[in-house]
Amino acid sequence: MNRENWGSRFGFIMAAAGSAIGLGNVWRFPYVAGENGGGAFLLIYLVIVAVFGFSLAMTEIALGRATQRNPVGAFRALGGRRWMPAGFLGVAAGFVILSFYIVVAGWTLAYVGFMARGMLGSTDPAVLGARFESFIADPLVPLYYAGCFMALVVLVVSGGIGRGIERANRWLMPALFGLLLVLVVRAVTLPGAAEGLRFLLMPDFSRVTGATFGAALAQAFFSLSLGMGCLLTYGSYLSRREPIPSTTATFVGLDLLASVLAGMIVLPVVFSFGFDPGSGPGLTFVTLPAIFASMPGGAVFGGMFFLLLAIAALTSAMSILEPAVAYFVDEHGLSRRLTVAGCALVCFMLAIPSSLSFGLACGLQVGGRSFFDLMDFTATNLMLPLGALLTSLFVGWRWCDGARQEIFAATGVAPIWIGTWKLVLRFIAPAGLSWIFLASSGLI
């Protein structure tokens, strides 16, 4: 089969990156670590990317290299059709998260017009509350923007890897890092901005907890991109002279850089302001427009700021959506830009359900759960941990010796640190995972 190749190791680099940093890093990371006590949460975060989404990141990489397929096609060529439910399970977890992603993504958009419009001036967060809560509710224009970033992620993924994802990658990751960068500049000069600087860097093992562990976990594998196919898909395109392992640190240390320099943005301007770090997702949407509207410059600042998050948007969702298009391209031969409009129309659809949860649908409740809840819920909660365990289970006890061949395959030789990640897949993996699912899914 002839199967596309990324053009350069540079490529892959970027191309997995803008998987990994997506709106996790950028909106979901600050709250989070805000919610769990900054400085220490960061350590344990580190600490388990370092550890276990390094490992997992370089499996699945190795099994889509193997196997020169989709995560269908992938396990069923390593473990047989006993094992090809996993696979399914990555390609269904795309549309489920694609649904609701990009209704975010959406709003991100949205964001970024109304900083060029100055529709965010008010410095009172129960009115930009209310203009959120209002825009949202909207049956209408929400959609219009999740349609409007829908059709971005489609003029993409239509290119194929090279003169799609590849190439939009190589501008709109250095375009990022950018960002991030400049912001990061500004945030750390307010008045103030060292508390914030202090929150997040400077470990408190007194505000520790259990959930601390859990939220660490779960922020990891999000922001990865572990357990719903992308980096096995990707891992597909890329060509046996690469080093596995040189290459997933790399993408991996810039997914951290990621979170870091966001929260070198967030937290600063949050505590410059006196606001509440912990204030959760609306943090976001609520609480940094009314502090854009209080500084010098801040319609220029915020508007770099949803610019930032839309990038980020949109690099991971076209990561998403590859897998579900190499799955029906690989096995049912179907070419790619039927495909890719397809799916997006598919993902489009349930969207629908999910925008219309804030506003006409409000009151349609599964398990006290509005459709854009039960989705984010199903995905992040269920499907992700169980892929994830799923891959560690069947790569640490079914295809070890394959995996660290082909992670090993350009370099013949596996280092000392072979030993901890087998550990990781055989136990420490599943058993982070089996807690998480068992946790979120109200089992223990």
Contents of the next structure:
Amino acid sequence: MNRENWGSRFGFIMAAAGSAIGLGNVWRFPYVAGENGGGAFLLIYLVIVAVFGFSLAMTEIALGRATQRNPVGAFRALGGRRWMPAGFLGVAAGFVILSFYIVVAGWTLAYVGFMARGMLGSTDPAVLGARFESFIADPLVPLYYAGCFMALVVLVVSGGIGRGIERANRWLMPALFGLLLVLVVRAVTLPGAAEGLRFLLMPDFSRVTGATFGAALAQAFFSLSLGMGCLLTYGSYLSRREPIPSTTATFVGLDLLASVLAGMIVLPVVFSFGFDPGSGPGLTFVTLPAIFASMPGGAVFGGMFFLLLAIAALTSAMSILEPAVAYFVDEHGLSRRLTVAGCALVCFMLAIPSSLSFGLACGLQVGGRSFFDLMDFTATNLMLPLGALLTSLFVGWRWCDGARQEIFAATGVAPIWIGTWKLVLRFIAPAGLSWIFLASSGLI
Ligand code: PFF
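Could the form predicted in complex with 4-fluoro-L-phenylalanine (PFF) be shown next, to go alongside the form predicted alone?
Entire complex below, previous chain first.
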């Protein structure tokens, strides 16, 4: 049977950008940049995305398109049974990521309602902070929202590629960018915004440590959806007519743009309201309501913003689920609908301890981390770098000519770029990824 293809190049780019642009850009990037010194972090991040991110994204897409399979099937087809664990790692990472991702996505969904009902009409950080803390500590309400969010993901992914995932992304992504732009204009015209912009855009290298590089590398992988076979699976639905380099450059560029725009919204507000830019995961949920409370029509605007944040999360969540779904459908012949429902149920069960770790189960710590942090850390700092390491070693050393053909044939790309890509895959990425993996796991 022929594999279903994306309906158009635009459809693929929107789906890949939809996967890449998510909570990682709007919720995670500003606070990670804040914790790591702002401008210097941004500069390191740009270089890492351009060098590692871009090369690995093309490679993953090529693996999928050449084999027309899910991650496990793709590694088996090209590398034999010995390489199948690399694919399984990706499928497993999807479950781990989705289990904490839907918790935060659920918060965004809840905040749509809170904003619209004017429940956050304060510009006082202490009040907004307390409101957020008490909401996430509730044992049931956040889980209810995480469940609603998961149900939306199931609805779209059950529809398949063209009629489900592509159709949703074609509409939702342009809307998301429109809103990001409007909010940037509002944020940068706030009094005191210049200081926030300076923090984001002016590098201060005195703050750079080894940890800054690790944080930038981990953020790049998470943001570009690399290392778990997500782009591989999306690439398996890409027509052979589409050029991989320019298509990849477009969605990587869109992802970068979204992160910078999100930083330009959140950081000026942080400075103009006197918050701490390194205040961690609560940054978006505490600072953004403050802007909305300070502007006319803020309740409606704020409701729309959190809705679009939920949408960004939705388009990413679809892509996190798809590798596992493709695996069960391709390899075990299960029906798509049944598989989607089963995988979603497993993710939801795993989300329960994550959500409770902000309240009832906050005392339950593993190695000094709450369950939520443990899931985030395991996926982002261990599974994704390890997956990307195996992918770069496999392609760099075992399937290099095949990948070169798949990516560069008939594109007219200059040999120097092809040489750079090869160098990254063979040496630079394995070195950087081994380092982040070993450093994260405490082995060095
Ligand atoms: N890139 C998404 C984000 O930035 O929110 C998260 C993500 C999606 C991670 C898909 C991994 C993945 F495979």
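Positions refer to the first chain, counted from 1. Between two forms, the rigid core is defined as the largest C-alpha subset superposing within 1.5 Å. Everything numeric here is computed off the predicted structure, so don't read it as measured data.
Could you tell me whether the Cα atom of F305 shifts by at least 2 Å between these two forms after core superposition?
Shift at F305: 2 Å or more after core fit.
By the 2 angstroms cut-off, has the C-alpha of G159 moved between these two forms once the rigid core is superposed?
It does not, since the G159 C-alpha is displaced less than 2 Å between these two forms after the core fit.
After fitting the rigid core, is the C-alpha of F292 off by 2 Å or more between these two forms?
Yes, the C-alpha position differs by at least 2 Å between these two forms.
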